[in-house]
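Only one chain is included here, represented as structure tokens and corresponding to the form predicted on its own.
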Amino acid sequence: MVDDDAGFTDATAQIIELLQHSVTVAGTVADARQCLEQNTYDLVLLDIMLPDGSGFEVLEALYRHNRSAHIAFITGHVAVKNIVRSVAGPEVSFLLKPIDVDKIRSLFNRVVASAEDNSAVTQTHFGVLVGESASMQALYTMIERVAASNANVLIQGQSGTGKELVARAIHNASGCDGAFVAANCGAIPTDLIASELFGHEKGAFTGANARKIGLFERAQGGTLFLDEVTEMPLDLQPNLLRALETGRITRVGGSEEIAVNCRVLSATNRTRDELASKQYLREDIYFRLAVFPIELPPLQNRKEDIPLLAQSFLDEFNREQGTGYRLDNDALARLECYRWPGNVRELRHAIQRAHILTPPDAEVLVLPDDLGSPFASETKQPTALQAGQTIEEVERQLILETLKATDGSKPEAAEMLGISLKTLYNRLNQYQQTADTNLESG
């Protein structure tokens, strides 16, 4: 229940508890966001106007962390309903002040009935994971066990298998008080990684116009998730290692050590063999990050979960757009026969694409003729060399094909080609300049 009227929330909370439901109260947008990051809820009672913003700002966090929750806006004016529905969608409910037992009981009965209708379709584990296969049941057991400890976890799996969702599941299962803070190490510029992780003081470098709190401090008492951790340059990994070993960090440009207390979860799509044979991670930092390694199965190894996942995605899109499409047996059979090299992410993309293309008056979801995407297709053989190609053209083809083979990893491609990373970047910049010149001349 998100409302800044303490008298109202106290009285309403007592009624809810008398009806044998548990309730959490938040008085601000910030408090509500923190609650939604840490827990999952069946129902969110939401005031429209809050001291630090509006209820619509809470919706952003709700859709991100707890999309299945039912939303009921608290208002004292009937006329507000249509305005709110135009923004929040038709599925929201309303709780009109003054509140009494009958109004709250009626609202809860509707939510419980809706949950019972949906429970036969999909069930989520830890608020985020879908699947009942043997491999997923084993994963749930591992999550429960590691969540009870403070051990750092390295999550490994192919691209699209849901590594961040597993990290969120561990965070949710742990019941910690702090937030879930995520960062993609592969997307942070090399010269800003230290600032992002540890923060910086004002004037620490050009452009540092104010103090910045880093990810470790933001995750205090919670969970820090480092995605694509193997893309962090080796020369910066000792700084991360020291933070993991000592539990203390120093902001860039600062001198004071700051104690931090958060669990670190990390993820990579590199295989165990790649980690062992190629130096993506220093050995000492691997043992700190991978106290408890978890390997996620590709979707083709748990095909019995495909109908559950597809239905879960379709339910999501139906709720968002106010549609009622369903999956028939023919569609489910097609989904189960496809390999899904892009894993769960590719399946979600296919269902969303089908949802957009299905005619508005249709009852059954219409799948496209081609389920696959160009980025998740089978590995193709490099284009054969042709007589008359210049050395520059052959070199360009070799570099681009090598990048494809390494899934775009420039450090790995440079190593395979036997050139420095700087040389690789110079070549790629040269190709881009040539393409821009040809475009302008054309």
Second form
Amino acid sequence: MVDDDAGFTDATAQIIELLQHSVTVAGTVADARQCLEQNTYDLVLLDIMLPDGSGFEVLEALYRHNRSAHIAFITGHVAVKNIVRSVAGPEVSFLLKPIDVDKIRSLFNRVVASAEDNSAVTQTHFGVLVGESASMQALYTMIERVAASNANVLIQGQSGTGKELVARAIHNASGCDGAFVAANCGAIPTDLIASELFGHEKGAFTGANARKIGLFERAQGGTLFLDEVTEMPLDLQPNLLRALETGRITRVGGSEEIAVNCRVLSATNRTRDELASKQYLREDIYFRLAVFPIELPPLQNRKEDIPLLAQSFLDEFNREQGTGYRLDNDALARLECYRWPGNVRELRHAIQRAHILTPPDAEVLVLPDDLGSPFASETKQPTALQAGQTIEEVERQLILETLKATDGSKPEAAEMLGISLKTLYNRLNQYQQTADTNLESG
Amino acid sequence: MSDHDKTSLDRHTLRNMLNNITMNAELIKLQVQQDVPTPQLMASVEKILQECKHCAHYLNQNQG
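Return one more block: the form predicted together with the partner chain, after the form predicted on its own shown previously.
Below, the chain from earlier opens the complete complex, with every other chain and molecule after it.
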């Protein structure tokens, strides 16, 4: 839930928990981005105007990290709905304030039902994995066995082979009560790693304005997934080793030792040889993390899974966009012939791009001429927000459209947008300054 | 900012307070249905009372 009104989020989060769902609250765009980097969500409740930007910026981050999450905008006015829908696409929902429990319950029920429908279409293993090849069957057996133990697992495999999905599969198969908490060790600044892993007390360092609960504590009773664990600097690894050995952590700036009980799954795209020869991991920590190592096969080694995977991705995009494209034999043959150096991730992107390129009146999915090259960069985002507009332009458009809808009344527009009048004036001044600068430079 | 604009600024703030009161009332409804312990119920009631006081204070401050 992304909203800067702490009174509102506090009560709403408690309601959501009483309805038997778990919830994370972010008060700013920056907080929300951090959450999206570290976790995946089934549903995102999103305020439109936030202190450091707009809900559209969160939407952009969401499309980058977790395309399948359902989005519901929180707004006080029906009139804002149509404007937001025109830029965010038809698939979003709206929660109109004042919100009652029944509205929240109904929204969550719809999202859960939709997720169940989706999983019924494709045969998945442990709720997340697709594939029936011999190598995947062997993997499923390993997952079942390791899930029944408490062993830490190191998941190795090339980029794009689905290491995080395997971590989720182990978590799902374990039946544990706690949360699945994921972090990318390569993305955390070196000086913040200890604070991220173990949390910090208020005043522990400049900028520590409040106590922060770390990843180990958040994963209590559940699973902590450390992706790209080999990117953690060697000199910081002893802190992690100590937590793994003792099952206890101390928050940065704190003195109390806290017992933590979570399984640690980690992943790396470094090969076994690299781990040994280039010393990405200290030997002692390797043996703690890799009690049970699992190596994922590259897609090239399980080509028989390509039709199943392609179909599951196409089903997903068909559901999202309300289309009914199908794969014909020619397309399947081309998919099976390609090498897929980027593995399953590259296949997914190829299907996604084909889905966008296919004419609306076509029945059969049209594959691009070159399957590989468009995916050399993984930063392309095919969203409704990407029709040539920047996020700033979308936000500006929303504000201007709202002003138009209120016949230029700023107070009414501010109220419809759920922002203070001062914030609206600030944004309008900012647009004016940008326009003046452009005129001067033009 | 015109006088009319200032009146509307009050409406935004008041709407937020009203929303918080509504959400806490909805929370209490659910807490009662699920037999949550009394201290948790009282915490929600306390939040509504606090928000009502803020609301009254805000109206007094911005009178006329």
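Worth saying up front: this structure is predicted, and the values here are computed from it rather than measured. For the two forms, the rigid core is made up of the largest set of C-alpha atoms that agree within 1.5 Å on superposition. Positions refer to the first chain, counted from 1.
Chemist: Looking at Ala413, what is the CA displacement between these two forms after core superposition, in angstrom?
Modeler: Taking the core as reference, the C-alpha of Ala413 is shifted 53.3 Å.
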